[in-house]
Each structure stands twice: as C-alpha cells, then as structure tokens.
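Read the single chain below, which is given as structure tokens and is the form predicted on its own.
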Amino acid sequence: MNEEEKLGPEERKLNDTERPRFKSGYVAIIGRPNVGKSTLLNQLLKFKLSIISPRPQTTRKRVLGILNGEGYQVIFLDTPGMIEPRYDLQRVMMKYVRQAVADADVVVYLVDATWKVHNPEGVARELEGMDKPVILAINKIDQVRKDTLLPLIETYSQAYPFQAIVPISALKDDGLDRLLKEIIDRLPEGHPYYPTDYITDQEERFFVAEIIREKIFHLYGEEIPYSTHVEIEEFKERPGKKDYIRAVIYVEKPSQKGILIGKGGQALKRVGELAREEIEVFLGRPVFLELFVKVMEDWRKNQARLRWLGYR
C-alpha cells in the first residue's frame, strides 16, 4: 500500500485541494500585420519556429508551438495579420485567424506601440462578441518613451474590457514572464495535450518549406516573396549521407522567375546557401538542398491552385 492509500477520505480530499493543479489550453496569438507576433512565439519557446521578415504579412499559415513548463502546457497559435482580403489567399490566411480564435482558451491580441495612430476602437470591434478571456499586449516598448505608456494603457482599457494589458518587448525579451503568467493564470486545469517534449505537431518539412521562403522574403524586393510559394517535392533521409530535399519555388508570372532565378543562376544559389545553413541548424544534420522555380499563373488569386498547393 502506497502513502496516499494510507490516508482517509478526508486526508486524500486535503491533499488533492493543495497539489497544485496543471493549466493547459490553446493561446492564439492575433494582430495587424507586422506587430511582432512571429518575434513573441519564438522568444516565448526559446526556439525559432515562425519565420520572420520586415515585411508585414511573411506568415501565411496557423503556426502551433508548444510550450511546455512546471504545472503547465501553453499551446501557441502563431496566425497571419488581420486584414482585409482583397483576393483568394489573404481571404484563406483570415480564415487561419478565426479557426485560431475559435480554437483557442485565451486570446493575445498584440497592438505596436511605435503606431504613430491607434485605434482602440477599431482593436473593440474586431473583438466584439468575444466569449473567452482576451489579453492586450503592448509590443516594441523598447522604442518609445516610457510616459507614453500609461495613457496608452488608459486608452485601450476604455475601449475594451481587456482581462490583462501588458507592454511588452518581444524582441528585447522584456514583459514576457509576466505575459506568460496572465495567459497561464486564465488557462483551463486539465491535462497536456500532447508528449512535454513536443515543441510542434507539424512536420518537418512545413518548416523547411517556411525557412527557403523567409530567405526570399529576405533578399527580395517587391511582390517577388509575395508571388512565391515554397513546395517540397522530396524529401530523404539518408543514413550516413545528407538527407536530401528537393523543393520547388513557385511563382505567378515568367518574369519573375527570370528576377528569382538571376544572371547565370546566383540569385537562387544566395538562396539556397542561406536556407540550407538554416535548415541544418534546424534538422541538427547535414542536408544537400536542391532548388527549382516553376510558373503557376496567378496562384494567389484561384481556388483551385490554393487548394493544391494545401491552402485550405
């Protein structure tokens, strides 16, 4: 008979009222585009997982990461900026967002406080009708002054019932161990969803496919990255050798992929040096990365092809 057997009724009741009981629960992380939230999951996890670029819009698709810690499991919903869609994937990318919302237990609205204009109202209408616990957090503190703050916190809690307003600099790692406990303190008790040594569910070659795209985002101007998906055609795992992966680049129009490709094939081979020195520290093994560049007319506009390439 173990100790807890030991114990009466009333002793065991005692005691399973003091053990601390385990949060767990999904967060989505939501906001315009280019405010941070990409930056927030990958200091949150300690881990890169979402790609990031300086330009608004780089995430396309919901990015789950798993944190795992003493008495709780977060799982993070990492989502595209809320827009308004003028075509067929931006409509597809603002469905991402509301399953997120839908899914979630708390939601992280994430606002820029370097926004030379704020529009509390505007963050309220979006939120209206909200039936779980919503935070504010207050992104890129570090590049404002700080009696700024607090009449912007005054501004935001008017517009909003906000169950938590925290200012926040994701990049400088500054206000996310308080973030962290707001969201934990508002999580449901119950069970980890998934093994506490997971950090996603999704598949490798997923984030292989978003680090080539971040490369372009990277060294292209223009719509060039927005034209552009990233497919991964093969992909191997050879004992003893590199594993190999195969992917291919697809753009809307001819032109670009003559801009993407580039005189006498550099531009590519910039890209694919960079993604593969990442995708290594990534994989933690060596991978020989192949890359080709294929034109599907308009992709970005037709159903079809969005749902082919897996926007669905």
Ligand SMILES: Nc1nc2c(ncn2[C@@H]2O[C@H](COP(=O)(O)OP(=O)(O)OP(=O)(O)O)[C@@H](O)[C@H]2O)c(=O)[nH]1
Contents of the next structure:
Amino acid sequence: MNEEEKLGPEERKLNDTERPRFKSGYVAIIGRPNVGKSTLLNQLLKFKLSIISPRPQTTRKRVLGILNGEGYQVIFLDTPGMIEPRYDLQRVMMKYVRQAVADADVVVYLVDATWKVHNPEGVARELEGMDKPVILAINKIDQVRKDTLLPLIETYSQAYPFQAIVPISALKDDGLDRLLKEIIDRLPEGHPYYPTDYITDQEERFFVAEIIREKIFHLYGEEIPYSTHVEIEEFKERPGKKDYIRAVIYVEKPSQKGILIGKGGQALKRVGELAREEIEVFLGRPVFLELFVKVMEDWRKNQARLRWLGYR
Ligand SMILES: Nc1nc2c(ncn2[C@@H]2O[C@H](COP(=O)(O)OP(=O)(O)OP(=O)(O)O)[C@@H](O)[C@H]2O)c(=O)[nH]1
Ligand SMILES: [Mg+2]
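Let's see the other form, the form predicted together with the ligand, since the form predicted on its own is already up.
Whole complex next, starting from this chain.
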C-alpha cells in the first residue's frame, strides 16, 4: 500500500502545487492623526501594544506588532499620523511614516468615517507613485449611519485604485476579519520573519516609556503631552525583589515642570500610579517605578537634542 492509500482521500498529502503556501510580510498602517491606527493595531493583535489617546499625534515612532495565524505571519507597522510638519520632531515623525511605507508589502490607509469633510483627491495625491497594494479602511463606522457609507466608498474608489475598501470599527472589532483577509490575500509567499511567539521586536523599555507617555496624554491638557518626552534611565531586575524602573520625563520649560508635578507632587503621583499598573500588566510582573521631571529647553525644535533623545 502506498502512502496515499493509507491516508484516505481527505488526508492525502498535498503536493507542492496544491499546498497553500505560507504568507508573510510587512503591512504599514498609515493615515491622518487620530483616525484609530493604534487602536486598529491593538485590536488585530488582541494585545495593547501601541498607546492610544483621544488627542492627535499620540504615536511618535513606528510600532511593530506581529500577528501569527494559520498559514501566515503579518508584521504590522503602526505609524505617527501624517501631517505637514512644522518643527523638527514632526519632521522625524514623518520620516518614520515614509520608512514604514518603504518597508511595507501592503499599505492600509485609514480614514475616519466621522469626518465632516473627506478629501479623496488629497489622499490620492499622497498615494501617487506608491507602487504597492493599498487597502482603504474606513474606521469608526460605529459612529455613523450605515447609509452614509456607500456614497463614501464610491467617492474614494473613484479617486484612487484601492485594492479593496473595507468599512471597520477598530474599537468594536467590526469588519476586521474581512480587512485581515484582504491583507493576507495580497501578502507574498514566504517564510515567517520572526519566531511565532514574538509579538514585537522592540524593547520592553520602549513600551514602558510609551505607557508613561500615554498617561500624560490622558491626564494633562494643552501643550503638556506634546512637550513631553519620556526616557527610561534605569531598568534593573533585582533578585528576590521587584524590577526597578527609573524614568525621566523631559519637558520644554520650567513652568511645565511645575504643572506636571502639581501641588505637593499629587499630579505626578497619579501618573506614576496609573503607569505602574499598566506596566505590570504589560510585563506580567510587579515593578517599582520612580519618576523624575527635568527641563530640556525646546527639545522638539533642536536636532541635536532630538537625536540625543533617540529620534533619528
Ligand atoms: N468610536 C470609535 N472610536 C475609535 C475607533 N477607533 C479609534 N477610536 C478612538 O479614536 C481616538 C484615536 O485613536 P488612536 O488609535 O490613538 O488614533 P491614531 O490614529 O493612532 O492617532 P495618532 O497616533 O495620534 O496618529 C481614540 O479616542 C480611540 O478610542 C472606532 O472604531 N470607533
Ligand atoms: Mg497612534
């Protein structure tokens, strides 16, 4: 008896031309600030990797998240919201977007269904010359009437040859299965890039700093979140004790230092409490977190300082 007969028809081994090949590749998630790019990444991964806030320009660097499934590995790149840069930090942020697009096999361009004004021609101009498959995802459909979607899909499809247009709600996990299928269909065949138990290639200390920054975005108004950079100065495992983490929060002006710390240190204490709780969930172990505030004059507008802070 040969192998095929022993296995029966359903279990018969597939030959090379029949076997569905493994798909793997990079997918850049791009779009204007606040459209829900980071929410989408987290929802796809079923893990809170990228920080989220109701305010624009929350994400400042590329965040890499790996999704492993039956027959595929998708490496998502969450990016800062695309804007016309006005100062050096924003110029570096836009460089990160360009790099993510350059690395990508597939681009997901995200727009917001709740926008009062859509500009499909503007989107088409941005995508001009991009020789990669682009999927348009229309997000936040939980916030709009269903009958507004069809005309929206129509105008976008006339402006640019999108490979697919998928209405979604990243927040409510609606439409993401279809979006993922459209992505995987367009990924090249190939081996996985990372071991299948990896969720990212970035260091723990990057995410720890991001979590602290997220709490600042949630707790302070005006310019404070935008003037803030968080640096992990020490991250030490201690035998028999909690990990020790010392973070420095840089602001641009002495007045901002006072606001960040608050009366009797209460405001900063709140940042520390909320951040520590989430860092512990993220790392899966208890930590001791100490926060310090320092002034670094106008760091967002100074190339040498930006480089020193890791924005290269
Ligand atoms: N109602 C609704 N809100 C959403 C949805 N997706 C994201 N949001 C909200 O939109 C806001 C911005 O979400 P983010 O994921 O931080 O947006 P982003 O595109 O990463 O923003 P930047 O990093 O600043 O460019 C947050 O308040 C989210 O909760 C959605 O599908 N429905
Ligand atoms: Mg973001």
